[in-house]
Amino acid sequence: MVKHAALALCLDRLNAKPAPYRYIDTHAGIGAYDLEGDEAERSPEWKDGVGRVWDAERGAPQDVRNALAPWLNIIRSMNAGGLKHYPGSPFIAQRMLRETDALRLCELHEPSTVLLRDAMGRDKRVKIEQRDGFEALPAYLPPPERRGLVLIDPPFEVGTATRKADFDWMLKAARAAVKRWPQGAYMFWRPIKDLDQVAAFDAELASMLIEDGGIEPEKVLAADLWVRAIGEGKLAGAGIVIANAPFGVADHLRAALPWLCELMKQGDGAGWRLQAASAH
């Protein structure tokens, strides 16, 4: 949820300038989700996430409503009669990008690619490739528009070894990308199960972005939200690192995160953070 709220804020800021830009998604998924479908019924975590926000948002302070508006406006546009559908990152981008902008979406798994194509429909701005987004990313950079946002959001499959591999792949992809396009905005999503693992990844990523990419330290931003105590390898929350975050995004996240944390906490140990990522 932090990822999607932040993504919508970044796209909203990119829309503030008339020049066209490109959105690139390395692990696009299926595009949009049916909250009344079988999968949502088997995994109803959304009820304690976007479901709580949907019910409580109108009573939130104005600065929180302003921060969540770009994301929630997309959700409202899909749900005229109650919360039944939820947008994935590609759908949010498709709804927010303008006619002159472009979307490039990668999804490795064929069944998901089929659903993604259905969700995106016929749209001349969108190109979908069934391939590994980590491998595809260098070919997309720098984009011809010279403006844009890259979302790197791997699946982080179950298993410590697989999770570590996704962290390693993200670092490798980030290193190659920032060398080709250091001016771009990048968003990296990671789950929060092991705080030491997240901290080690963030530090290595920040070092690489700052030292190899020449990105100013204050422009590497970490935003996290966890709803329960972190430990024992269980998923406690998730968050993002944004490189070259557009102006104003940090202020909006600073307003929204404490409200979201209080709304969604599940026992003691819930928390949030927003800070410039620190290098080794």
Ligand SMILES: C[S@@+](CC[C@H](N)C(=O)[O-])C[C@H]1O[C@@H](n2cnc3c(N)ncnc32)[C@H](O)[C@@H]1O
Contents of the next structure:
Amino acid sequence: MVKHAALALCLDRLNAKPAPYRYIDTHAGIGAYDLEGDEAERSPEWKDGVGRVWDAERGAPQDVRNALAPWLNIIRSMNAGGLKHYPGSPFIAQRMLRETDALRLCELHEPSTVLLRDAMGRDKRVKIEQRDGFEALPAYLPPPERRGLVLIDPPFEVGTATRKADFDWMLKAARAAVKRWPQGAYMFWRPIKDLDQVAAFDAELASMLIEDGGIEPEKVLAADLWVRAIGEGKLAGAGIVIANAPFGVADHLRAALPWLCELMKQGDGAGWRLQAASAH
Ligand SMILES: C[S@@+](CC[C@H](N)C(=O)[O-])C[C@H]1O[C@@H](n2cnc3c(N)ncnc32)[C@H](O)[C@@H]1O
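Having gone through the form predicted on its own, I am curious about the other one (the form predicted in complex with the named molecule); can you provide its structure?
Let's see the whole complex now, leading with the same chain.
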């Protein structure tokens, strides 16, 4: 949710300059989601997420509406008759990129890749590869356009082993990527379940981006939202680390996060933060 709103904001800002750019999604998923399908019925969490935003956004303050506009415009465009479809990251990018821009999407699993191809349709700007996005990433960088954004959004599947592995892979991929293309904008998604784990990860990631990529410390930001108290062994929320966010994105997130937090909180202990992801 924060991820998709932030992604749409970043792409909107990249669109402010005419030079072409490239969007790279290492873990693309299926493209768009049917909120009335079996999968959504089995995991109806979207009702407490985008469902609440959909119902409440017209009453939001103007600065919040401005911040959410690039994301909500896409949701509105696919839901004329009520909220039934939700755009994933590839769909958001496909809708927002211009004729001269390019999309590179990786998805490891075949059934998801089939759905992704279907969702993207015939579009000469889009190239989809069924492969490991962590391994593929260095070969995409730097992109020929020398402008753009990389989204790294692994599943962090159930089970501590997988979760730890995704953190490790993300750090490895970040180091390779930022050495090849330090000027790129990067967005790293991670779940919030254990704050110490997130803090340790952010510190390591920030050190790497700053030391290996030469990125200025104030250009490495963490944006987080949690809907319940952290530390009860349950997933409490999620957030992103953004490096080299386009100008203006941080201000929009600062406007939207408190409103989203108030709207989505599930009991005491909900919170948000937008801060420099401080290095070790
Ligand atoms: C969280 S979902 C991606 C959601 C998508 N980025 C979005 O915002 O709509 C993670 C996806 O990564 C895929 N996946 C898992 N391991 C992968 C890997 N090593 N490389 C590429 N894709 C992978 C999963 O099949 C799943 O579709």
